[in-house]
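This document starts with one chain, in the form predicted on its own, laid out as structure tokens.
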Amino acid sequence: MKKIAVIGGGIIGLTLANYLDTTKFTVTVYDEGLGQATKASAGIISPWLSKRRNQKWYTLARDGAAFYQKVVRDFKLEPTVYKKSGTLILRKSQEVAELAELALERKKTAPAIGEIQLLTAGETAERNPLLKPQPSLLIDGGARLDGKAYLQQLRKIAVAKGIQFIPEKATVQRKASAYEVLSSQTGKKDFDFIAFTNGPHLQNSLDPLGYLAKVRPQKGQLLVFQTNFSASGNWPVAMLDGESDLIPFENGKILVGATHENNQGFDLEPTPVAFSDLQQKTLPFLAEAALFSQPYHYRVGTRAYTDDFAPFFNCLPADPAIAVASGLGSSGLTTGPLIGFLLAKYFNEGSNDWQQYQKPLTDYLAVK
């Protein structure tokens, strides 16, 4: 069988590994486990009301949200990992009405959006008791995903399939008829195919192969609170007016986040500044400030982002045995599984007609 190395065990890498045909490939995943964006994330799967001008990105996000129906079946995701909870969108009254019209328009090509309902202030507070009474828009098809739990589930499935995991940083060199992967403890191994799914580290990985990747690291911090709200698993998630989201999980676990820090490189230290920033953005929407006095901890990770804040993925034009994917930014939980599936389809079947989802690869990669 042919051998394939997946460099990066985040949401794309593990989805890709699990969709590869193990009757054709021996699969090895390299991941040192530091700063992984997926492991540090938990987010809202509800892209339909985005006003980004990049229609290719929207098409990818729309189809990525719908793709979760297959992901849930294939990987048997429990509600603690993924749940169609519904999404509350909080804006000023006039803006909420405008978003409702946009939602109805978008639903024509995105049936996964589900039911659309304008809620009164009282109805909003009933749906999520943490929130002040205020008008909102309920999108029934919205969902939540715990990125860390997703990776744990997919790793368990992959191990059962015989996929090997090497918890080390890997360097790839081109050889005459193969690719050599070097890691500190396991040494050198030859592979026929390589998939780089290591987010903001892609540039360092491609440098020895003669490519320049236009990706940068973005630090993201979120807060995980433990409360006594036993019914929190039944609440919809809330997209607040600003850059903060309120994400309830089972058994009183409440997540608030996340920050978008462009100048911190690969720093993974939690900061009081992040707590203060998220607190200031979230408190105006809460019924009371008590949430921020509950026991909590940070999740900190590093996202990859591009100049246009859009992902890219494909095989390298001059190296069709190498595939790359990066630039997920803050929409990685929505788009990552679909990208992983499409890359697996490329290796399994040779299909890579994805122009509807992204700009040309040359917008993000260049030969040095």
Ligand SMILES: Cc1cc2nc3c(=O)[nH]c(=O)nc-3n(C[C@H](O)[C@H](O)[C@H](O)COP(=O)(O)OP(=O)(O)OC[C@H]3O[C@@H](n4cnc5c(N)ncnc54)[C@H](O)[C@@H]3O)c2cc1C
Given for the second form:
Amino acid sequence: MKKIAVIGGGIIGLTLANYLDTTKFTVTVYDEGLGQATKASAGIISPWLSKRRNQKWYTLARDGAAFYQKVVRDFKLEPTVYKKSGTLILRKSQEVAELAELALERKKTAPAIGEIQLLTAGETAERNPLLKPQPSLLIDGGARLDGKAYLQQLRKIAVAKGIQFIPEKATVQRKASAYEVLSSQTGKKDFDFIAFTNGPHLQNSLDPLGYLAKVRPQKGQLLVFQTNFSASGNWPVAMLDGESDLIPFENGKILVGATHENNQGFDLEPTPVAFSDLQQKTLPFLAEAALFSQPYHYRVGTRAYTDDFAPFFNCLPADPAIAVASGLGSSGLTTGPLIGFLLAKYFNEGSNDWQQYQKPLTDYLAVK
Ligand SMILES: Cc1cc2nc3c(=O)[nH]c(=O)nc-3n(C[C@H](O)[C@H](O)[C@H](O)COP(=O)(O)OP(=O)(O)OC[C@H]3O[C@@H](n4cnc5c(N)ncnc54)[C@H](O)[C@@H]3O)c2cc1C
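Taking the form predicted on its own as the starting point, write out the structure of the form predicted together with the ligand.
So here's everything in the complex, that chain up top.
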């Protein structure tokens, strides 16, 4: 059996680990867990109406959203983990009509969009009583994912398959015929293959191996409110006009987020500025301000982002036994499972059929 170490246990790392062929590989996942984006995330899976011009990114996000059908089946995800809640896109009337046209156009190559409905102001407020009456577009195929619950479910399945978890930071060094992984409690272990799926920390991890990864940390904060709306689990996600969104989960849990802070490094402190920023961006869409006086706590995580805000995933030019994936930015819940699956296919079968999804690796990574 060959040995493979997965460095980073977020959405890519755990999906990859679960799709690896455990008749061929002994799999070990190292995960420090600090600042993890997956468990801090908002949970929106609805990429179709993005105005981003990067076609490769759109193809990846579109296929990533559709890939959830397989993920739900393969990992038996309950609706508390992944639910096709639908997404409401809130815009001014004219813009809503334009977006409806775009949605119809995109649906030709993205059937996962599902039904597309223009809602009147009254219908919007009926779907989500927190919202004030305003026109919206309902995208039936939009979904929400509880990132933390997803990882818990995948970890349970992985442990049952004999995959080992080491909750520690790991560093990797090249040896003559193997890679040595070092962590403080577990010490040194040798591996034949390495998958780096450690978000914005990729840069530090690749430095001793002679590569420069052009990836940076972005701080994201969101607010988790506990309300008495027992039916909130049935409400659609509301994508507001601007940077804030409203994501309802079961039993009155309502998320509002998230911030995109590019100059905070790996800082994980919640800030009152984030609260007032999110409040200011969200209040114009709410029927009343009461949500913001409910009990709440913060979630803070670190996204990885690149110069063009697009992800990259590939094997390293001079080290094909090492695969890397990072830079998933704000849409990593949408693209992460498909990326994990494609990397697992690379290790299992040697296939790297991923050019349609990304620019060349040299855009994101250099040999030092
Ligand atoms: C506030 C917020 C809201 C978001 N909302 C959405 C959303 O609504 N929709 C969407 O599609 N995306 C969203 N995202 C983006 C998405 O969460 C991320 O892009 C995605 O989770 C990244 O997954 P990952 O596996 O690459 O990294 P992560 O989930 O960050 O996992 C990387 C793991 O590697 C570990 N690690 C790092 N270095 C080491 C090391 N040397 N050794 C061991 N472990 C290490 C880290 O501790 C971490 O646990 C959001 C992100 C944030 C922060």
